[in-house]
Amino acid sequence: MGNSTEGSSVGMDSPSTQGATSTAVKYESGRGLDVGTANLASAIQDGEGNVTIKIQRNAFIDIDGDQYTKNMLTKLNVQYVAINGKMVVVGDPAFELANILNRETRRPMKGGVISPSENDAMPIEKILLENLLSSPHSPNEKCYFSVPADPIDADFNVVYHKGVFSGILKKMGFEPKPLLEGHAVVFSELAEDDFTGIGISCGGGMFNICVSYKSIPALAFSTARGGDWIDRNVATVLGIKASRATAIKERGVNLLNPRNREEEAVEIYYRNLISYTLEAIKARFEASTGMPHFPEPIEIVCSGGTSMIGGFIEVFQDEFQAIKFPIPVKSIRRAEDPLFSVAKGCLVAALSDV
């Protein structure tokens, strides 16, 4: 797999752009899809081994359907769709519009799975997936999509969530194949270690962990805390909207050097979340029977948008030193492309299947 070329889908004009590209480039059969709470990302490989990534925020906002608003959106070149009689802006423009209007975006997913309280979740996800994936390049093209492992600290399973996305992809003409999110990180990042180590997907809704031995998941679970948990808590202590807390987090915070009260709040909740995750991994290791023996120290790889903040790995290493981890670890690092690691891992699985 060659160097990735990363693209961002904005608004609703991407399908025509992707269609124009696909007529000129020969693509391999098989797709990777990261179904994240905060972002959706797709991956596809051409005949020369180059990988193209598309990414879009998994969010939307409904707005007044008057003529003034329509004119404003047209002038700003923001695409919108009509759902159940409402005007809806999806993806990246929805997040930008929410900050301008001081409103919260609506989220089709919550806590790593399809939101049970969001009536428009499924039609929105269908629009976003059609935007990212377009049509299959071959009949029943395999599309591996990420699913969370069952959480250790929340009372739900992922059966319904898995079924919803399988249904959407099947109607689009793909053959859907679910893949554990942490396992996708292993496929993407640990090839040189014979797919042995710990992959952690640090997402918006959850942290997904997979302990793998020679590509086989020995232990997989998730925690119901992620970037959204940080945003909610930061918003509460600062008295601001969660979308504002997200914007603060993404503007260039360094956890090693918080510059004001807002950034200090972000640092405090990040450190707490990392410590919580490491303690959960340690507890699961100590409670599990039949864990493989690792003859050599293993690597821990962190991916996902929540891992991209400055100082994340240093804080992770600091918190790691504070606990007695049950197995030797040779290094802790961030994925080469943290935001795209899960999508690329799903693509590796799809191409291997083909």
Ligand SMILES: Nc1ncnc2c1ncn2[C@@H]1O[C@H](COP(=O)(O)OP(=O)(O)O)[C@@H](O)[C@H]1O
Second form
Amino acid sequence: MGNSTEGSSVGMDSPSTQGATSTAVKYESGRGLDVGTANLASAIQDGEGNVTIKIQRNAFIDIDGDQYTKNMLTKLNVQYVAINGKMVVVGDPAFELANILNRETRRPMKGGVISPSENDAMPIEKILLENLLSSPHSPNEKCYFSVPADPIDADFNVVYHKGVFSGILKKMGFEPKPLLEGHAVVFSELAEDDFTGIGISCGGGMFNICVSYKSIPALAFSTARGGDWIDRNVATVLGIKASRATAIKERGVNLLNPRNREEEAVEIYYRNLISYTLEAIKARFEASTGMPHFPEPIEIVCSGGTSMIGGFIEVFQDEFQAIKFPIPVKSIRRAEDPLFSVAKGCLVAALSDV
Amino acid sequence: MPETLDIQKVISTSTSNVSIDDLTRKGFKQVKVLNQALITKLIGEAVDRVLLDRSKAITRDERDKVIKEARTQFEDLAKQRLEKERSRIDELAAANGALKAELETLRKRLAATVEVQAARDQALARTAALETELSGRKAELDRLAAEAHRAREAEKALEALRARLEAVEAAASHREAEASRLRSELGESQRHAGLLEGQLAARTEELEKGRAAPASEAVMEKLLEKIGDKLGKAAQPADVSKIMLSLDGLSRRLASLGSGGAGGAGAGPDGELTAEFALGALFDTEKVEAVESNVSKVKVKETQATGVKGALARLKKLQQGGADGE
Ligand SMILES: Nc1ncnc2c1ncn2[C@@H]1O[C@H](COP(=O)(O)OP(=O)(O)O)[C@@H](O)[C@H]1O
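For comparison with the form predicted alone, kindly provide the form predicted together with the named molecule.
And the full complex, kicking off with our chain again.
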């Protein structure tokens, strides 16, 4: 790999569409992109080392609309896309609309990867990415984007998904570089330990796990259970819509102290999800040959929206005590910016690749 | 009463008669003479007085005695009474203590009952949640079984198609001719999928003969990159989703085949060529459809995150082989 110390700086206007920054900001060459099931997030670093994150909900909803509606939506700061005459609202407002209309949003990557059966997904993803990244600051600027590892409990292949996003990024003028989501967490959170340890991205559609030794992934896999799985099960138990279950879960539950039946249901499924993940790591580690021997106890770092709930780490530690884990672990903690960890890890990879 | 005292007799028996001459000889010149009656009177008085005194003395003694007795009796009574009171106080205190202890036991019993009730409620809630989860799982299992069945059916259909194409391939000597024959044989939209299927099936066969997995994945990725590229241009071709579904199935099979294989030769230029050809055929005839959006006009959420300079420096150091510096 190259040994120049910093990425080349290119003078450009801020990629922000707000137009608030009138002074030209210099950005380092290299982008990080988190292609998540719930959120899309981009990361970029300026000459001073400040990291800016842009984030978009990876969801949309169909609406009926005419030219008047289009104008109104633009005035209200609501993003829409019209394809072949059909209209969809994208991003956060799609969630609000779903709640108002008592419908569920459409999630192009609900299951973990982009679905070939979701007809409108690809052009929408392309538009969302264009808005997050704008154009490259230099020809073939590297863009590291997160991809899920192969799932242990679902039947899909990541190759198609990787190909689609590589294609979109290339079309936009970037040099696309896929990076395992769990590996990205290692890059952003485990520098102090020389990138040795376990990174877990706790997302909406899946959990991505990466066991890394000196920055090299020794074991990486994903499970098809995440925040959405909790929402679905809580909804079934309580007889409510999944979007309502999401709202209950995100409104400030503390897993150590559920205040009512609904929060108790959230706690039960969180516990189940965490122990399922730990058992999976254990099983995979024990089944694989050629695993590195860790001379010292390692750290486990959790990132992603699903790790943000109160008491997550405590419950994780609790469930950890309950199983015989095959690797000595010194501590378990939450990432500094749980929602941006993957984007930042991709950025680190991009900036180091010069 | 004692016998009456005869004073005269006492005098006469206790006195002696002395002659005056004798008295004179002895030196007595004068003698006092006491009248016997007076003496009797005096003695009577004296006796009376003594008797009176004595009666008085007896009475006081007796009185004292009585008082003393009375006092003793009183003190006894008082003591008894006090004793009685004291034992009653002890009794009351003991009763009070017993009541307090009983109250405490009752209170504890109440607390325990409340706890048991709460634990029972919790257990019931958990049981209910778990039961629902179980039924959810069962339903999911059923659904998955149905899906698996459908997948098997689809797989069978695909197998049949593949067999047919292989037969066609074996018969033909020229690849171009084969492709055009296939194109004419299949319908307008099916034609593209079928062609691709044929090319990929050939690759699959090659792989089955023990060729490299990673290389095939590379071909697949290249292929899909191209698809993405084309799709970018072509927006939303009518049959693209059908083709994508078929592609996904193939890529899955290819990957599962590949994961079993060992290292070997890479993808030849021939493979890439055919892929390119097939993709060209797929997209060239599709018309570009309109996509309109205001996304670029709407501001997107923007936040500052903590920097990555430290992590970047460490990674570069590690990449240069100086990891264990400190
Ligand atoms: N404060 C919160 N408490 C609990 N869950 C949250 C919170 N915020 C977001 N989530 C959940 O996190 C998930 C999305 O996390 P994210 O890291 O963006 O996923 P992805 O990487 O799949 O896009 C969703 O299931 C969402 O409900």
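Residue numbers count along the first chain shown, from 1. The shown structure was predicted, so the numbers you read here are calculated from the model rather than taken from an experiment. Basically, rigid core = biggest C-alpha set you can superpose within 1.5 Å across the two forms.
*Asks:* Is the shift of D66 between the two forms large enough to count as movement, that is, does its C-alpha move by 2 Å or more after the core is superposed?
*Replies:* Yes, the C-alpha position differs by at least 2 Å between the two forms.
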